[in-house]
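Heads up, the chain below is alone and in the form predicted on its own; it's given as C-alpha cells.
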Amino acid sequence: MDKVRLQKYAGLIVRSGINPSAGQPVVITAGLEQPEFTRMVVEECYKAGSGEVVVNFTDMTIDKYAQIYQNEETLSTLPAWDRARWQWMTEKFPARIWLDSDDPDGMAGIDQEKYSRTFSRKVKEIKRYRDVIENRHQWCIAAVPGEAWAVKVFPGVPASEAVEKLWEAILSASRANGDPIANWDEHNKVIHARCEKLNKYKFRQLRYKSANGTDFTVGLMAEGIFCGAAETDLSGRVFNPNIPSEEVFTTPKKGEADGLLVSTKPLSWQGTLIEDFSIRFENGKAVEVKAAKGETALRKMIAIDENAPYLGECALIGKNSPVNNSGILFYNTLFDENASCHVALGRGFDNCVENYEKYSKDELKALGVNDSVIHVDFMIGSDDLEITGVTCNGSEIKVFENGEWSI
C-alpha cells in the first residue's frame, strides 16, 4: 500500500480520531502484523503535540494459548501491574487508540464455558476503572489488515494480495482517500444534522419490521437524544471514536423491548464467529437465542452479568452507506455495523441522555440507561427493513422504508 496514503490515514486517526491535547499521553493497542503503520501513528501523535505515547502490542494466538493452558484463577485475576496501569489512566486520562486487526476466527475451538467465567470475572474488576474514565478522555477504534482477517474476507487469493485488498477496502470505507480530514469534517456535519432532525421528533418508541422475521418494538427515554460521528468529552475535546462511522444512535430505555430481532450479518465476538442467529425479547430482556453457528458463545455472552441481556444501543444506518455499497462482508463489527442498522446488548451510553453531565450514575440508571460489562453490537438491517417512530402524543413517523432513510 502506498505510504503517502497510509500516512494520511494515520493522521486522520490521530487528528480527527483522538485529537490529543498538548502534552496529553496516548495509549495505542495494536496487533503484531502492522508495525510500520503503528510507527506512523506514533509519529503523528507526537507531531500533533501529544505527550508520551505508549504502545501495547497484542496477539490473538498468544491469547488463545493462554485460554488453553492457563488455569482459571490466573485468567480471572487482574495482576497488580495491570491494576496500576488502569489506575494511571484514571489519573492521567490518556487518549486511547485501538488498531483492530483481529482474526474473526482467532479463538475458535476454545472452551467457551471457561472463557465466559474468566472473562466475566476480569472485566468486572476492570469496569470500576472504566467507569471513572468514561466521557473524560478521547478514544478511537480504527482498523489495519491482519493476514488471517484478510484471507477470511477475500478467500481464494494469495495472502499478500488479500492484505492489499483489505487495505483498499478499509481506506475506502473509512473515507480516508483524498483529503481524509476534510472528508470527515463534512461527514460530521451531515451526521450531526441528521441527529438534530431526529431529536426534534422526541420519539418514545421505535418499531422494526422485516420479512426475515424481525418484528420488534423498543422504548426510548424521554430525556434521550440521538448522537453520531464526532463526540465531545467533558473537557470539551472533540473526537471521533469510530473510524468508520455511519450510524446515528441512541440508548433505549431499559426494560422496554419486546419481539424478535433476526441478525443479517455474522457477529465476531472475542474471536468466535456467531452466524444466522435471532434473539427474542420480553420486557426488555433477551429471553431466547438461536444460532446456526456459535450459539454457545452467544448464550455465554448474554449471561456475562445480570444486565447483559438488556439493550444498550439502537443505531440507524441507511443501506446506501459506503460500507454496505462496497459489497464486502468484513467479519468485523467496526465495519459491518456501519453497513447496517444494528442494536447492542449490554452497556448503554450516558451521553445519549441530554445534559448527562448533570446526572449521577445512579440517576442515569434510574432514567433507563443500562449498565453492563459488555457492549456487543449485532446487525439487523435488511433491504426491506421498516422502522416507525412513535412520538409522545402517539403520532407515527416513518423513519426507514426499504432499508433506507425516510426522514
The other form holds:
Protein chains: 2
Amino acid sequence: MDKVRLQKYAGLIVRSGINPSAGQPVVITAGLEQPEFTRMVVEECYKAGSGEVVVNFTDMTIDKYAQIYQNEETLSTLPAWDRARWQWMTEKFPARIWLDSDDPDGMAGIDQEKYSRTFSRKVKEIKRYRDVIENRHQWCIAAVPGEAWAVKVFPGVPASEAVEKLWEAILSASRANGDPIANWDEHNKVIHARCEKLNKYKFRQLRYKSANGTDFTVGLMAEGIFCGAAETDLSGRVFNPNIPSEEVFTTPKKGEADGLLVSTKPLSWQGTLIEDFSIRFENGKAVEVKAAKGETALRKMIAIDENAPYLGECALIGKNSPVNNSGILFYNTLFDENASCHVALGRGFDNCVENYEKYSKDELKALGVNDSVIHVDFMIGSDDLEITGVTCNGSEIKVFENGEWSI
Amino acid sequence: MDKVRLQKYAGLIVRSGINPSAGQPVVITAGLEQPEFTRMVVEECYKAGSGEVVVNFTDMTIDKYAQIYQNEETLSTLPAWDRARWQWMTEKFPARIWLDSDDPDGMAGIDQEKYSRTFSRKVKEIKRYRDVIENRHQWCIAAVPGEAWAVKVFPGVPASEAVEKLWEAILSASRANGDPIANWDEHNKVIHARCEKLNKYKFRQLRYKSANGTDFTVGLMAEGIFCGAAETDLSGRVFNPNIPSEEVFTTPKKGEADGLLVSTKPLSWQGTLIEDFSIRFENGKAVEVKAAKGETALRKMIAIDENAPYLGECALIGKNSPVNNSGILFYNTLFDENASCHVALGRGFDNCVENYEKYSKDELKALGVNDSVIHVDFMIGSDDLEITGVTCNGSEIKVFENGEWSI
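Compare with the form predicted on its own: the form predicted together with a further copy of the same chain:
To see the whole picture, the full complex is given below, headed by that same chain.
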C-alpha cells in the first residue's frame, strides 16, 4: 500500500482518533502483521505531542497456544505484571489505540468451556480497573489487514493481493482517502445532527420488524440520549473511538426487551465464528438462542456473567452506509457493525445517559444501564427493516423504513 | 527456510537452551521479524512442560523513536508496569529466551549523550532486580534473521535472499543442522574437557601479543575458573545461555590489566557500530580509547558507570571455530564473539569463581569480580595471536599460538 496514504491514515487515527494531550502517554495494542504501519502510528503520536508510547504486540496464535496448553488456574489469573499495567493506566490515563488485524477464525477449535470458565474469572479482575478508566481518557479502535483475515474476506486470490484489497477496503470504509481529517470533521457534523434530531423525540421504545422473523421491542431510558462518532471524555478531549463509525446509538433500558432478533451477518467472537443465529428476549433477557454454526460459543458468551444476556446498545445505521455499499462482508465487528443496524449484549454505555457524570455507577445501573464483562455487537439490519420509535406520549414515529432512515 | 529445520532449531533453544522445569514460566523477548519462528518456540516451551509463556515483542525502530522523541525524565525512568515485570521475575524465576534479530545500525544517528545519560539512570534501577535473578534461573540468547541485519551481512543480494542466507549461516554457526540436541551434547563434552584442562594450570596471568599492536597482560583470581557452553543454575538445572557458544572464558581480577588491546572486528553497541578501535589499560582500567568510527559511542559506553572501564571477561576461541571458518562477519556479538578471542568491559561473572554460591556479592567483589551495569564484549583474536598463561609459581605455558589453541 502506498506509503503516503498510510501516513495519512496513521495521522487520522492519532489526531482524530485519540487526539492526545501534550505529554499524555499512549498505549498501542497491535498484532504482528503490519509493523511498518504500527511504527508510523507511533511516530505520529510523538509528532502530535504525546508522552511515552508503549506498544503491546499481541499474536492470536500465541494466545491460542495459551488456551490449549496453559492450565485453568494460569488462564484465570491476571499476572502481577499485567495487573501493574492496568494499575498504571488508572493513574496515568494513557490514550489507547487498538490496531485490529485479527483472524476471524483465529481461535477456532479451542475448548469453549475452558475458555469461558477462565475468561470470565480473569475479566472480572480486569473490570475493576476498566471501570476506573471508563470515559476518563480517549481511545480508538482502527483496523489494519492481517493475512489470514484478508484471505477470509477475499478468498481465491493470492494472499498478498488479498492484503492489498483489504487495505483498500479498510481505507475506503474508514473515510481515510483524500484528506481523512477533513472527511471526519464533515462526517462528525452529519452524525451529530442526526443525534440531535433523534434526541428531540425522547423515544421510550423502539420496535423492530423484518420479514426474516425479527419482531422485537426494546425500552429506552427517559434520561437516555443517542450518541455517535466523536465523543468527549471527562477531561473535555474530543476523540473518535471507532474508525470507521457510521452508527447512531443509545443504551436501552435493562429489563425491557421482548421478542425475536434474527442475525443478518456472522459474528466473530474471540476468534470463533457464529453464523445464522437468532435470539429471543423476554423481560430484557435473552432466553433462547439458536445458531447454524458456533452455537456453543454463543451460549458460553451469554453465560459469562449474570448480565451478559441483557442488552447494552441499540445502534442504527442506514443500509446505504459506505461499509454496506462496499458489498464486503468483513467478518470483523468494527466494520460489519457499521454496515447494519445492530444491538449489543452486555455492558451499556454510561455516556448514553444525559449528564452521566452527575450520577454514581449504582445510580446509572438503577436507571437501566446494563453492566457486564462483555459487550458484543451483533447485526440485525436487513433490507426491509422497519423501526418505529414510540415517544413518551405514545405517538409512533417511523425511524427506519426498508432498512434506511425515514426521519 | 524449511519448517522442519526451524522446528529442530526451536527445539534446541528450548530443550538445550533453557531446559524449563515443569510448570516454570518462560519469558521470550523477540523482534517482529520472524513471527512464525517465535510461535514455534512458544509451542516448544509448552510441549517441554513449561508454565505460561509470555512474549515481549520489541522493535528497534520504535525504540529509536523513543530515543528521539521522549524527554530525558521519561527515558531515565523505569515505568511502574515495567518495574512490576521485573519484580515478578524476582519472585517466579521464569526461564528467559532472547531471539535476537537486531539491525546492527538500527540506532544509528541517535543522540549518544542523551542515550547514555538516560540509559545509565534507568539501568541502575533494573540492576537491583537483575542482581536478584542472576544465576537463579536458566536463560538463552539465540538469533533469527532480521531483514536489515541480513542485508548488512550479505550486501548486494535481494533482501529475501539475504534473509535465507542469514538463516543458513545462523543454523550452521549454531550447530543446529542434523540433530541439534545431539550436536550440543557432544559439543558440551569438548568444551567442558577444555575447561578442566585449563583449570588444572591455575593461571594467575594471561599475556596477549599480536603484530597488530596488541600487547597486554591481565591478572586472574586464585579462586577463578574457566567455564564454557552449558552451565548449571543454582537450582541445579543445566542450560546453554548462548547459542552458538564456542568460547572458554573466565572473569579476570579487577585492577590487574595493563597494555594495549587492538580490536579485530567491529562492535555493534546498542545499535551503533564501532569500528577499528583500540583500548589501552593501566592498573585494570581503560585509560585511552581510539576508534576510526563510533568513538563517541565507545567513550559513552565506558563512562556509563565507574566500573565500566574495568574488565569482566576474558574468552578464548581458536581461529578454527565454525563461526570464524564461515568467513562471515555477522556484526552481532553473539556470533562474532564466537569467532574470536575477546574480552568484555564491565560486569564479571560470579560463577567464574569456584563455589561462588558460598560467597556474598561483596566478597566476590573483594576477590576481584567487577560489577557494572554493562557487559560488552569486543574481539581481539587475530591470526597470529599468542597467549601465554603464567601459573602461581611463575612458569609460563603457551596457551595460544598463531590464533589457535596450543594446549
